[in-house]
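Single chain ahead, written as structure tokens, the form predicted on its own.
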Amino acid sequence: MATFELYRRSTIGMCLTETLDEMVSNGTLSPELAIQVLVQFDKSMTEALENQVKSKVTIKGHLHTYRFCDNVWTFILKDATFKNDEIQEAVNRVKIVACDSKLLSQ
């Protein structure tokens, strides 16, 4: 199964990084495990929300800039608001990055 890297520019992408890298730096792990940690990070990733996430979000902002470079789309909004059946979140800044799914099956 083909991944994206995507979510390693996550919150928790980066937190894993930074700590393979540390464990990495101290011999306490081998480059080549922290590598496959990461891949198997970016196959957990995929899987879980391809198969756990059910809900659906309506976003509504000011585009300020889109992209599409490589079969992946960049938008980034201002003034956004995300909204599901039980709550809205206005945020001033936004950045969404989407990547044809047909892809990973290539």
The other form holds:
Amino acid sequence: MATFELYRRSTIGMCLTETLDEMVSNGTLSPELAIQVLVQFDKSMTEALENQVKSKVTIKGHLHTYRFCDNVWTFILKDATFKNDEIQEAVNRVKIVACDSKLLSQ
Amino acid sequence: MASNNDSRVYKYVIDDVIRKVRDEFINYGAGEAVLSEIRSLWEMKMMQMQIGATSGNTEGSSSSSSAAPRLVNPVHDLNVPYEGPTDEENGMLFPPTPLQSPFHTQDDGSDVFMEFEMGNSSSEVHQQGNEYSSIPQHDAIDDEYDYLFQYPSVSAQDYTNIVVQTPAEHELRAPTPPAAVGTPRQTNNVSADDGDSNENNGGSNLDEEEEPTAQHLVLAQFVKVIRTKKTKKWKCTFKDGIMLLNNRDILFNEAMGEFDFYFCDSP
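Now the other one: the form predicted together with the partner chain, given that the block above is the form predicted on its own.
After this comes the whole thing, all chains and molecules, with the earlier chain placed first.
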């Protein structure tokens, strides 16, 4: 099953990475097991976002930079707004990193 | 800070990960205690991040306050001699003298990592005093134009380097851009309403200016990316994403984006 390591850069992913890093550093955990945990995190996070989350968001903004490389789109937006039923956020600059959803279905 | 629903999703993810790696831990002889420690530390860090996110910092400093807890080891000032581990392997890998470039303290948050991105990547490892010898491999785009994301630890990247040697190597991982990326290319994934799907119009002016700092981040999967030539609008469909905006986490299942892009056609 294909997995994206993308979500490791999220808050929950970074917390897990730091946790594993600490435990590997002090010898509590082997690097191999740490990798297994990260890979499982990739799967669990992907599955949770697909099945546990129902929110829809609209994004508007000015595109400052775009890049497509290795099936990953990167957009840098300026003066962007994000809206859904519950929240509305405005940011000066935001980076969007998006992997190809078709790769997961392969 | 995450909403109640998002917190529920995070708890689900933590439970799911711990449950599904339990067998591996037993097979490797690591034991339930290690698993419990992972869970405890992970949850504690999540709570710390959320507390930092709700501390009422401004947008400019919020990223620093939220990034500060992410640092695992104290940061060393580059202006003083480094007295790291005496491990012979480390001694061979790291330069004997610290970098001369100024080093921002952790109060600057993400700026710290941008400095390291431009410098010697091994010095990042060097400064954190950890034992990892591999050059960090960043998951997403991390070329010379991208100073935005640094990781306080190289461990995840080192794990990535080691991935090919583990039993999980047979699993396909979706490729992420390598550290050094050349000129961006347009592919068939871009289609336009009026048929300029593969027009090589030079793309953005990546080669001419540096990418600005972005404190906010969206991680998602794209379903469709369309650019209309006449209106110069990009219309994108994303799914299954995590947004880090204004120091809060927002999850979404689907997102529709409309972006304006003004490109001056050069002769």
